[in-house]
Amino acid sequence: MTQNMKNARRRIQIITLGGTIAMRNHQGGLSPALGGDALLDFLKEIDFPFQIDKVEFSNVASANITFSDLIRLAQHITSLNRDDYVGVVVTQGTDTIEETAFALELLAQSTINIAVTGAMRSASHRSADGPANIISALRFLADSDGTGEVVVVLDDTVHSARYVRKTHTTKLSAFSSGEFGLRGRIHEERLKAYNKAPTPLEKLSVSGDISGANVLLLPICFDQEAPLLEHIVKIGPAGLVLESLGAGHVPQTLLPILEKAARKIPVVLCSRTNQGPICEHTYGYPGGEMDLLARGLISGGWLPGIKARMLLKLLLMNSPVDSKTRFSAYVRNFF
C-alpha cells in the first residue's frame, strides 16, 4: 500500500527555495544546483504517514531572498488551508532562515504548522546534513497539532521562530533559542517537546509594494561618528533600528540626531549583544536607555536587530500611521 493510499487527505507540502542544502561544488565553490525534485528524491525510500507534495519556489542563495518573495510565500502557504494540508516544510539557506521563519509567523494566516529547515553542509559534502534535517522537520509536523506554529528545525533541534538565532558560521549546531530554550528535540523519530508553542501573534496583511518602507539597521560602535549617522538619517528611511551598546546605550554625541529622527520616523532600540532585553529603568545618563526612550526611541525588548527590522518593515507596509504603537504592542506580547 502506498503512503497516498494509506491517508489520502493528510497532506504535507515541501517548498524549496534553494540555499546550501541544494548546492554542489562547482569550479571550487558552492552554488545552487539541485532543483526540488532532485533535492527530495531520497524521500521515495522512506515511508511517512502522509502524502508529500513538492513545490520548487526558487533556487537561490538565501542572501537573495526578498521581502516580496516572503510575502508571496506566506500567501501561498495561506492558500493551502483550503486544500486539507496539515503542514509545510520550507527549505532554504541558513543565512537568513531566522528572518524567513519570523516573517512567516507574522504573515502566514493559516492553521497549518510550518517547519523551516536547511543545511550547514552542501549536498555534495560527504556527510551532508540536509536530508536528516528535512526528515526531522517532517517528524515535527507528524507529531504536532495544526495551530499555525512556525519553527526552525536543524540538527534534530526544534526552535520557535520568534526565539531562534544563528550563532555560528559553520557548526551543525549553529542555531540557538538562547534563554528561552528549545521548543523540543526529535528523539527516536518523534518530537520530544520541552516547551509549549508560544501564544500566536497577531497576523499582518501586507501587499508586495515595499517601496515606501525602507528600514535601516545600524550597529552602534565605540566612538561612533555622528556625521555618518546624520548622513544616513538624511537619506530618508521610513524607519531605523539601532543595535545599541549593552542594554540600550549610545555615545551622547549621537543624541541630537537620534532625537530629531525619532520625531519623524520610528527609531527602535535593540542591543548588539543579541542576548537579553533592552533595559528601560536602569541607566539614566545622557545616551543611556532611559534618556533615549524619553527622547522618543522605541524599545525593541528582547528582539535582536534583524527581527526588529523585519517586524518594523512589515508594520510600515501594513499601516505606517500607527506603526510605533503597534510595534510596542508586539514587543509586549512576544515573550
Given for the second form:
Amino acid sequence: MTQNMKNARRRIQIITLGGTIAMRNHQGGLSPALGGDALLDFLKEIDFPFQIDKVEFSNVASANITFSDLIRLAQHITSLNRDDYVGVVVTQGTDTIEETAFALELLAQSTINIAVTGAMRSASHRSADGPANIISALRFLADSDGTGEVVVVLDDTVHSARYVRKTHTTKLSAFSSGEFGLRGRIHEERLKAYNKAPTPLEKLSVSGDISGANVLLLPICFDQEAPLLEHIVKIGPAGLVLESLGAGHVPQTLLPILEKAARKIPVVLCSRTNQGPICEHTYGYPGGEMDLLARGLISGGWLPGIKARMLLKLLLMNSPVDSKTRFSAYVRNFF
Ligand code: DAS
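Coords for the form predicted in complex with D-aspartic acid, given the form predicted alone:
Every component of the complex follows; first up is the chain already shown.
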C-alpha cells in the first residue's frame, strides 16, 4: 500500500470486550469494571494521527466470551468500510486471547488488520500494562499494510494470531510464538517486523448455530482409563481433539474406542507438548502415530490442541461435509 492510500484511511476502531485490562479490585478480587470510555480515556493525552472510534462490545472475563459473541464480533469487523479503516484493536482478557484471535483470522472477511490485546495487570495495579499494550497495538496498525492480518500484541511484542500461545499465568511476557518466532516488536514507537505476515488462511462463513458442532479437547495421560473415553464417545461429540503423548501417541488400550470413534467423527491428533508437529512415519508400534493415522485419526500437524479444536469447531459449524479433508487442508497451510 502506498503512503497516499494509507493516509486516505484515517480511522482505527477500538472494540472493548473486558478482561483484566478493564478490571479493578473490588472487595478483594478483580472483576470487570471499566467500560470502553473509561478504559480508553488515557488516549486523549496522546497525539495519534488517526481518528479513534470506540465500541464497547461487552465487559466480561474472557472465560465468558461465547461463540455467538465471537461470530457477532467477526461480522461487525467485516462490516467496517475498508476504505476508511486502517485497522481494529480488540481488547479482551488474555486467558482465551490465543483462541479468539485465531478465530478472527478465520472468520473476519476483511482486509482490515486486527490487533488483539489485553493486560496481565489490572487497571488497579500501580504499573498496569493495559495502556502500553493498547498503544503498541495502535502502533502496529499504523505501521502495517492492510492484508487482513490478525496479531496479538502485548509487552511490546507482536505475535501472529495462529502461532501465539499464552505460556505463563502471570508474567508480563506471558506470550510466546515458540519456534515460529515473533511477528515483530514495537521499538521506539515503530513496528520492527522480524517476520512477514503469514499467508492468509481461507475464510470461513458460519452461522450462529453451534448445536451440531460439539468438539471436545481431551489430554491423554499416562495409562489413561479406556472406559472414561468410551463414555465420552457415547455422549456423541461431533469431533474429538486429542492432546496425545509426544509426537502423536496413546496407550494401546485406547485403540479400539479411538478407531470406532474415527469411523464416525473427526478425531484429531495433536500433542500435549504443544510444541512441534505430529510425526507421520516415525513410530510404528500399536498406539504410535503411524498406527493411529492408519486407523483413521487425522493429524493436527503443528496446531496445538486448543487451536485444532477451534478450527474443527468452526469447520463443522460451516458445514459437516468433508470436515476431515478440509481440516487437513488448513493444517497444511497453517505453517
Ligand atoms: N486472566 C485475565 C486476563 O488476563 C482474565 C481474562 O482472561 O478475562 O485478562
